[in-house]
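Next up: just one chain, as structure tokens, the form predicted alone.
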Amino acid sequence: MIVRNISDIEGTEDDIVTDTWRSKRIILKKDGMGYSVHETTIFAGTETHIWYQNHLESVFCIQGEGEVETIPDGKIYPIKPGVLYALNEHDNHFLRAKTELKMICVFNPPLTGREVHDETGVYPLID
């Protein structure tokens, strides 16, 4: 059984911070679960371009308000606590945080823990 406390991840190599988000990576590929789980904070007033060409992701909002805009159709989906969105078609999108967003994210295939978005919004597929 795996039991982890999010506070034990803070400040470790599994706590990744960029200009627009912070991801505390709770379950990773090395745990052998077939998926990864993350608590992600999206900083207020930011926009992040994301296009997971190598991963599927489900995102459940537990705090804050924002929106997802899909590219290229420009459709906007409001995000608030209780909303889940799933990028089941490797959707190219912008994630915007009106206020600080707190999300629980699940990735398949699982992340190794070191991934950050490249210039096209993609996480590389790392073995």
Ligand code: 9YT
The other form holds:
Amino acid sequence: MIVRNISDIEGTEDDIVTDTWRSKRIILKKDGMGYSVHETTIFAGTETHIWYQNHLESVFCIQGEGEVETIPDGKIYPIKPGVLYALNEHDNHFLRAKTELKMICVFNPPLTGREVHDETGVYPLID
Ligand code: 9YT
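Having seen the form predicted alone, I'd like the form predicted together with the named molecule now, please.
Zooming out: every chain and molecule, the one shown earlier first.
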């Protein structure tokens, strides 16, 4: 069994910080679960363009307020604690944080841990 405390991930190579978010990657591909699990903080006042063409992701909000805008239809989905959105169609979108958002994110296929978005909002598929 794997038992992990998120505090053990802080400051390690599985703790990734970008301009708009920080992701502590708790379960990764190397753990052999078939998915990865992350706690992601989206910084207040930011907008992130995301388009996971190689991955499916479920995002469960546990703190904060924000919105997702899908592209190109411009549909707005308010995000607050208790809301989960699942990018089941590799949905192209903007994620905006009005206040700091905390999200629990699950990826299939699992991330290896090194991924950050490229200029088109995509994570590469790493083997
Ligand atoms: C909600 C979302 O996808 N944010 C970007 C970071 C991602 N969750 C990750 O790499 O953990």
